[in-house]
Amino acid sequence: MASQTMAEKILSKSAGKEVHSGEYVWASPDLIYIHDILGPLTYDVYRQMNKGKGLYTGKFVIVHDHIFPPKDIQSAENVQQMKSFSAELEAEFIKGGEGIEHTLLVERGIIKPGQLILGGDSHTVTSGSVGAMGIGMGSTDIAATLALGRNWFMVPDTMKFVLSGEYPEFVTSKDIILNILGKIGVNGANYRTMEFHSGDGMKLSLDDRLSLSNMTVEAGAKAGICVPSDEIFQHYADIGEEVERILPDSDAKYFSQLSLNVGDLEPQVAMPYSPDNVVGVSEVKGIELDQVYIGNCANGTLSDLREAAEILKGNQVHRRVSLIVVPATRNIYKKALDEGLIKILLDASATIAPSTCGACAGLHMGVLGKGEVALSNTNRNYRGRMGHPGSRVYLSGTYVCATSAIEGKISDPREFA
């Protein structure tokens, strides 16, 4: 057998034969999941293609997370339709409030290392946090896979990223991925896999890995995979889940390689209107804000809430700024309560929202009006992403968000007293 990358190994397993980059293969995913916004379209197309039960035999999950609680009649009826769809296909339906799908399915061990996963959402790449290959697909392709039991893929080339060093103060994995996006651009990984390796001195927690893999799609990547560590495999053993230990070969062939010493980084900020329009925070200090939004499918983790509370403890959000905090799952919310983090945030006058995609996707609970400026630890800042096309969104890590909420303007946490 020739040497292989993570993507090549996972697609080989799912296709039932050895495959390499550039080949076209038919493969059956281990897991398919959809949500309450694009799910109804998946259902409509599925019904047109298939009158009975489809040929897909893997796990199928539907998560109510994008508009929770439902904000209008249409969003409520979408959920009703998804409940019916789950019953018809014997899928698991996860009710609203349990969590944002990408974080939640990792947390519950539904997403496992070495799996091929399809999702009706571009941020399905977040599955790569635990060494799975998560691919976002449109509703028609998801419906076709449910009906036919498989789909075709071109095996992507892989770009290797080696991360080394120790985090400077107030620098996190969010800054790593923003810096990489600034280097390679939003088209820099088109239809390729971004594969992350821990080099000398680098230890990546699961929360770090969620943040890294999540934004690979902003570079056009087909998938973003963090090579799983012993700690990741041990996590699954601890929760009683059997997983395959799939790792890249040491002599695997890569399209390119980039090495990054995180010790050289300062906190990063992506300016409107693109996630790759990245500079150090020192270059954009002083921009006044109307809203700060913390929490999404990659950066609503317990680590993020701890970072926010570390800065906000004993301080107050600026009178002009609304601070919205979204724990990514109910379990994260509960742990934050137990640790006293939620009280710190509330005392600082933050608003705590339920687990939802909310304003991150420009849907509800914090959308922006014309001319408003927001700073967020979410993943996209395209024109109109969080509301009015005349609004502006800056992206950063949680430390910068929390500091800026207090100051009322984009601020450097290294200078905050």
Second form
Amino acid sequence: MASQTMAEKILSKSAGKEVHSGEYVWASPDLIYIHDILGPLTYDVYRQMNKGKGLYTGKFVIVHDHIFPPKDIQSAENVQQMKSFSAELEAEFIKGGEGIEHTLLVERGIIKPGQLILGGDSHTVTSGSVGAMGIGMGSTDIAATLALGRNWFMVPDTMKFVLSGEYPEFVTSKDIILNILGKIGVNGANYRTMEFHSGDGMKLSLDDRLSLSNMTVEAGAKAGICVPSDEIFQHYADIGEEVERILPDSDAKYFSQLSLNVGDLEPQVAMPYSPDNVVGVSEVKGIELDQVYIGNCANGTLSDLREAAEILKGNQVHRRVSLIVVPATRNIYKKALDEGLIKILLDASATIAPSTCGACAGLHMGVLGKGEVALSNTNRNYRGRMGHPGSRVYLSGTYVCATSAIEGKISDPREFA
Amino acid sequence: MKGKVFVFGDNVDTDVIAPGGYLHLGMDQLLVHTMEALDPEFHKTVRHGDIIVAGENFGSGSSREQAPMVLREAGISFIAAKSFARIFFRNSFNVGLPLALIPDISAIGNGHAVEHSLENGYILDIVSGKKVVIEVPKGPLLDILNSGGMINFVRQELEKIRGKSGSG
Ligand code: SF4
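Having seen the form predicted alone, can you show the form predicted in complex with the partner chain?
Up next: the whole complex, starting with the chain shown before.
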């Protein structure tokens, strides 16, 4: 058997034969999941293809997370449709408020290492955090897979990223992925898989991995897979889930290789209107802000809430700025309460919103008006992403977000006294 | 076929094609807002038979299928770009909006009248008189397009499978 990358191994398993990059294969995923705003279209299309259960035999999960609580009649009806859909196909329906799908399904162990996963959302790549191959697809592709039990895939080339070194103060894995995006661009991994290795004793926590994998789609990647560590496998053993131990071969063939020493990084910021428009924070200091947003599927983790609280403790958010904090799941929210983080954030005059996509996609609860400027630890800052096409969004890690919320302008946490 | 051409640059993303804030309001609302961040007049001037020519990575961003759908509904016959974002590429064929690759877009002028043919693989800029060759994909994608999109393709496949298991 010729040596293989993570993507080649996972697709081989799901296709039932050994495959290599460049081949087209039919494969059957282990898990399919969709959400409340792109889901209704899937349902529509599915009904045009098939009635009742299709040929798909894997797990199917529907999560209500994007517009929760429903903000208008239309969004409420979307959820009703999703409930009917899950009843019809015997899917698991996860009600609103439990959490944002990509984070929640990892937290619950529904997403497992080595799986092939399809999601109706582009950030399905986030499942790469635990060594799964998560691929985002459109509603019709999802419906087709539910009906046929399989879909066609091109086995992608893989770009290898080797991370090493020690994080400088206030630098996190968000800065790693922003820095990589700045280097390779929004088209830099189109059709390919990004595979992350940590070398030289560098450790990546699960939260670090969520943040890394999540933004690989911003480089156009088909999947963004972190090679799972023993700790990741141990985590699944601890929660009583059996998983396959799929790791890349040491002599696998890669399309390219890039090494990055995190010790060389300063906190990064992506400027409007593209997540690859990246500079060091020192170059954008002083830009005045109307809103700061800390949350979303990648960076609404407990680590992020700890980082926010570390900075905000004993401080006040600037009077001109609204700081909205969104714990990615109910469970993270509860842990943050237990640790006293929520109190610190509230004392600093932050607003804690329920676990929902909300303002991250310009849907509700924090939509920006014309000319407004936001700093956000989310993943996209395209024109109009968080509201009016004339608003502007900067992206950064949580430390920069929290410091800037206090100062009322983009600020460098390293200079914050 | 004749129409006019809208020329856009690199990285036209799905938030521009189908803005998130209107997604849940249905196609009629999306049609009014499609491409508005780049061309506020787009929805008023686009006509059936028009085409889009663009640079690299057209359709980057979200997996929302409403993006190719809204352009198809707006009347766009096909999009020719230097490259497409992966999910947009799949979605377009699935919803029956053809895509083609175009190596060089410099010969095509924004707003110009064009004559175009996917079958014969060219765009002729009637104003400048220049003709550009475009590459139309083959293989499974063409099967899906020829079935009229993924919905029909799946129906036909299911019929085949169920027909077989029914008789055997
Ligand atoms: S939190 Fe934002 S990026 Fe994540 S799934 Fe929701 S809308 Fe998408």
